[in-house]
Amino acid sequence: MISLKSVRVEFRRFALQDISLELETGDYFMLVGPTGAGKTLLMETIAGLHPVKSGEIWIEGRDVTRLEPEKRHIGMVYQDCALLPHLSVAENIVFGLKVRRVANGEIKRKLAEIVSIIKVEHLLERKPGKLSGGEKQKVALARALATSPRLLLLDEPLSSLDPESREMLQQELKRLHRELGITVIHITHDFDEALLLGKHIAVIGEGGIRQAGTPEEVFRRPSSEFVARFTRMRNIFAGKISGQTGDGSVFRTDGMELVTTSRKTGATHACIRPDDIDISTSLASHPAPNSFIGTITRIDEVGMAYHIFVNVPPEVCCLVTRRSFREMGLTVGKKVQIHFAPDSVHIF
């Protein structure tokens, strides 16, 4: 297990504080938050790259809160991958474990098991500057798991691929995780990668963490307006429930009032995902509970969807398939109808 109690930690005039968190041995966690929020310094601090100011770190029953990072048996990767140029692939993996002294043929029993399972036996004599982006990051990932670490950081190890690259290391990634049972914390900004990796995530801003959970209970039922906004959830909603229905509650806002299952009472937030609302040219004449009519004010290609704005009031963000959005001849000034289920409205 790996645990962090009460962590603080001051960088510049930048400080992360009350950092508590809960990893289970075999864990794939990721780590998400915006730009400067602390990301590369918990993970840092993990690693014991830089000083606790208060608080403990655990990992497998030991306390390494004050341990020298070469002690903690951790692996590290980069954005950058950070390989020696003028080491070959070969000596690139088989670094570590030379700098532990490590006597010679456990060196070569090892180089041969790890580039078995990374799979980068035709690179070996290569040096990095011959390499592709994909395949400097499995040289980075064979050299971090040479030394059999009990945990892996990685630090948006795939940001800086092109997407046919990292959807194959992310695939790689989770093959990897699967077969050799590691302890994983993977930093990254993309929530796709998130949801295919991860096995719990945090969302780390403000100089702490503002939710842990599953991907699921992050992404569908944020505890807050700032992990809402960053896990965009678009549709959100300032209001108050008004009352309490057989299986719920009625959440008003100006302009709309939402049946939720939720029981929550008093001043609150309402929040739907863009893509559990279900959008419709044909106007009912008696809509149900959480259906109703407005006029289409924007729309924006986001890959291969649409994002459909429409002015109930107020304005919600809808998502639509390409297919779907060709089939309805959806366009600015079109009135259509929009329904989401009283599961979909999270409160918080």
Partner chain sequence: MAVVKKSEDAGRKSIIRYRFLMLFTLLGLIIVLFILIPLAKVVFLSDKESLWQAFIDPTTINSILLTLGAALITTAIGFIFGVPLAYMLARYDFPLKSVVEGLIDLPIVVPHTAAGIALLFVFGRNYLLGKWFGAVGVQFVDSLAGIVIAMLFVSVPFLIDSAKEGFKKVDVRLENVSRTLGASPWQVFYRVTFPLAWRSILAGNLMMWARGISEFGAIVILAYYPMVTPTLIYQRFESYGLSKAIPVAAILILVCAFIFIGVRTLLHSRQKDD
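Just so it is clear, the structure is predicted and the values come from calculations on it, not from any experiment. Here the rigid core means the biggest group of C-alpha atoms that line up within 1.5 Å when the two forms are laid on top of each other. Positions refer to the first chain, counted from 1. First, how it differs from the form predicted in complex with its partner chain.
- After superposition on the rigid core, the Cα atom of G266 is displaced by 2 Å or more between these two forms.
Can I get the form predicted in complex with its partner chain as well, since the one above is the form predicted alone?
FYI, this one's just the chain on its own, none of its partners or other molecules.
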């Protein structure tokens, strides 16, 4: 188990405060937050590269708060890989073994083992300057894994790659985690990446951890407006609880009354994911709960789908696949009915 207990760390004029995290051995933990949130600082602090002002860091039952980085058995991969430019790929991979004065035979054996896991045989003699982005990341991973670390820290390993290499490496990371069972903390600013890879997710921002949990929890039940915005929830409405139903409550916002299955008291915001909203062109005559009629004000093409903005008012953003979009023939100005289930309405 890895745990951070109220860690405070300062670097230049930036500070992270009261960072508490806990992850099980073998977890794939995504640390996600906007640029400038201090993600790299936190990673380097876990690795022992910045002095901790207060709080504790424990790795596998051992307090490492004041331990030197070289004693922590942590593997680290930076966004730009930080391969040693004066060494070949092979020398980079075995660097950690060399400095630990592992015997030559053992180094050879270990190199062969790592190369059999991460396929970089054809690169071993090259200098890092001659590698592509994806190849560099693989080598950096191999180097980090060669010393059999207890924890692997990845700092935006995929951000600077083109989409194809990125996807290849995502699969590679998934496979490595599955095969080696190593504990991973993976930093990213891309929430989609967090959903794709993470067993657990923590959202970091405004100098601290904002929310942590499973992808489903963070994605569907954000605990604050910051997290809701960051996860591109889009439909966030301010308001207050106005009543109770059999198994939930009614949330009143400007122009809409939302039925939710949640009973959280004192909630000030309700949110609904665009993909949880049904849109139809047939306008039902009898009013159902969470069913509203509105006019399409804007249509945005987003990759393989469309965002349809329906003004009830307020304006509600709905996600529609290309196929449905074509079939319904949606256009700006058209009247449509939107509907969503009570358990899609999350209040906080």
